[in-house]
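To begin, one chain is listed below as structure tokens, in the form predicted on its own.
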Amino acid sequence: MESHGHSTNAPISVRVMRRDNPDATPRYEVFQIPHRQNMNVHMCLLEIQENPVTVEGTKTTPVAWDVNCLEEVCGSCTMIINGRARQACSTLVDTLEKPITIEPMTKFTVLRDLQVDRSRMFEDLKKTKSWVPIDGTHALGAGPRYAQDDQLVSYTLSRCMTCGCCVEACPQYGPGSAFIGPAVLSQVRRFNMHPTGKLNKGERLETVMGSGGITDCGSAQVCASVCPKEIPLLDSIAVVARDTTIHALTSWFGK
């Protein structure tokens, strides 16, 4: 359980899981860093990078982790912080129980330290054609109008940053499963409701009706609770499940 008490100026103990390469045995190293007001976990890692010396006084290598926007928009700095998947940029030290334990995500191959290979998520987005196709790059004029209710839903779904928090929590997602996960299913919903994207709706539904698709969802319902953008993932899964059923029936009786 996290502590939400007042901050102190006491040094912070940070325990980091280290791994030199994908085949190396993981180990923990503990660092003590000075407290700074309003510091986030990313700042903790920067302190270690500047002075990579453990509490035992052992000189070590700087910790490797992915980082980009620092505004909880790109999702690249997702890691396990005190047992929960979240972003290093938006997780404030003063809201965490001490010592702070930082580990890489468990559902992806660890490249080094806190860096993981999330390319599987992006490959699944490609598999489901989660984009709006256009004919060339020339000006096509104003696109079709959205109903206001659809605009609100689409904007909410568009906030997904493919951070991986939902699949980290999902018991059906992992190295031994082909399940594409809630984030990709939600993007299928998003692009199926787009005025131009819906032209490929049938193709997307056929894809998610296959191996690793909607039927692999075990309805654990934990994905939505960990999403940092509060995307209605359960609604998206329900919509895609309904659409695949209608598509299957329509295809069957249309033969």
Second form
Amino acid sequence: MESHGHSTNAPISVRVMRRDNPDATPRYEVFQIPHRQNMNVHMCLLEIQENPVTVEGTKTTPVAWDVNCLEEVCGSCTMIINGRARQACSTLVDTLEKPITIEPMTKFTVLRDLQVDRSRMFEDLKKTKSWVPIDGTHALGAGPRYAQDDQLVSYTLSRCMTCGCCVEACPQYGPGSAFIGPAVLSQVRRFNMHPTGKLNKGERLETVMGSGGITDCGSAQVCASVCPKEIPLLDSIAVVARDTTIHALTSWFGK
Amino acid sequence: MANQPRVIVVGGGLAGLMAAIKIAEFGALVDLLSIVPVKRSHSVCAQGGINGAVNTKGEGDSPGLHFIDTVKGGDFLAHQPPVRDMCDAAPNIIYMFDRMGVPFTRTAEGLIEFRRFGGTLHHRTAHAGATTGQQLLYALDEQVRKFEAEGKITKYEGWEAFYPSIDESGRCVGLTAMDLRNMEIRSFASDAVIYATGGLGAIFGYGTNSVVNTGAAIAGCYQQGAIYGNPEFIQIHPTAISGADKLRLMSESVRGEGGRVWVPKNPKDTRAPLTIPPAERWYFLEEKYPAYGNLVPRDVASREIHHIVQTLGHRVEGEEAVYLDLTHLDPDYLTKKLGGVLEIYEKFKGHDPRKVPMKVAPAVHYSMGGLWVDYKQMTNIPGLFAAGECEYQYHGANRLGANALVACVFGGMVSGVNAFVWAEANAKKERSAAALAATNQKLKSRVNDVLGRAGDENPFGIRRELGQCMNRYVTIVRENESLKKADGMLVDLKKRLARAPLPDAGPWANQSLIHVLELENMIDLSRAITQGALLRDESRGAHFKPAFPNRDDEKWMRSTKASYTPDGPKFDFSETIDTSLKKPVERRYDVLPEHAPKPGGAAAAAH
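Would you mind giving the form predicted in complex with the partner chain, to go alongside the form predicted on its own above?
The next block holds the full complex; its first chain is the one shown before.
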């Protein structure tokens, strides 16, 4: 029930961006790590944790990083690996160019080493009322019927784990910009298409019509290609853009 | 003036979020502590589905049959009244999620689809593709966000709870926790506390659990006097894939949708699986258990696989595993029903399970044991509640697949309601500042002790050894001599940990410090698990001793209750099991039970 995965491959060189706290200047440290079978980037960090000595033989501290599920469903271990935002658990070492460079995401405050604060994405889900309004959790019978095709779309959108790969790639998103980004816009689409979620459609659309909303999208079209769950983010942005236009027109004529 | 009732919920998985929502609905204030942002909790790893006897297939299913399957699946070690209540509530729990917008897989008519799962012959498992736990968690996360926006729930994400604070009368008045960023130690006052901190699989090193599932939080309750129930009952899931950092789960729903388990008949056969003719394959579960086939409960399937691989020496292409085969099914159907699971296999193994049989082996998965609670989910410490995998109440000696999600949510509801009632009744009382200061000081002293350690041991190496010890001696097959040896090793590991200097003494986001605090707690729980297994001389559910191969109801129809002492756990076996609703019977899966669905029968027509 356990596997150690010994391997005869040459050791791997890993370069890690270190920062002791949010105000510290970043530096790089390089480590030589024994190769193991089926090794992922997370395991490289575990090796450093148990033996925190750089390639020069200098003793250092273990690298700080966030991690939880290890099967690419929780989004915790997102970091920049060889220049691209992805999950350390599902990125296998054998598929990467060496030396491997590991850095924290750049669009969020770095807490320490590879740990970042992504709470802004959760705050934006609050602003857009990304939930279905229900009267309570007591027994009120079944929910609305739902066609298989609609379920498939909704499920695809609902697999977003708020990992932040899309906003990392998006040139419009960042500390200096109010843009809420593709992940949250896609949730607006998801809740607007639900029979009950629709009841807040107008409010959601008005939120994304303002500053930081849909019009801040620069159509760089990179978000969908980096999503680890292959969520059709470009479609979502197009749907929300169309809906906001219709909403603007109908609410203007309705006045 | 009376305080406004305030409840602390520790843990932001399904159970914790459900409890928080119930309390917020009643109007009390909730402080919600979680190590990770709640959306990243381990509930996301639950794949196959959630059970509830909605009976949409004309099979005559009912909550009563769900109850019978559950207590039988648990080998009659669970008290029956709360199990019955859970099964009664299950259909409405599924409907609640349906109303919250969970994208459950649908039938052509637009209804929720149900599939089969282990230990039952009925289609009783609602699912959202094969990432059901994730989808249910997201629904509650979204509802909690609504209450957060309204100011009723305050989240403390990135906080780890260490000790519940107990006043002179024995009542819980809050807890002491640590901020994982700036390492601040703070006590939080409240009128009730609910622990919903999940399982402890990380104790075993390799398994299907997430990194946060150390059990450290409940060990803190145990150290403060909370009784730990049925520690020795650890579920080994039969089908996980190998990996050097984690054994990733391949959901039981793979078999629910028609997946078949087999090995080549010739143990030395090393041919590629699809070149082996059907007559030379051994579908050992289907052969031995014709009634339930590949969907026998997990303890049964894991023992069979262990026997085939470890005792009889069968291999698949030389590996210590068995095949889990889907290649006879339509690939598009598989993508729709199991996409999330198949994706994991592809990403981590590099093969498409639609085309090549998967290689799987048993892995530590779930703890049936946990904090002892009464039917209101309250521990033996008044005001301290527990819900979800961290308590012992619903699964007896073995949990049925897809019952975890329903137990988490039901336990969350029951604990939420009762914690609110308790908090309201106690809000006039003082939340003892002395008790809160005592746990604060206790944690501070411990942190100082850990920071000041010197010696030649490595705390991360010790954690690896803990996993190896527990995995080797305290999983599928248990022998008293090995268990004694394991307990000795645990004592030794704890002593060695006291000689392990921290590789990081920094004041900010110090993960090494947290690691050592957790590891000490994990060793305490490990001793309860190991000694509980040593004392229980019978075989029941997931607890199997070849020297005592039978269930012994006369002697062991009792809960194991462990209490912490600095010298190791102390045990009490005086609590007998409430079997007032269903008389224990022999647990068989080779023949059809009385309540098997009979297509076209009277039961089906009437319901």
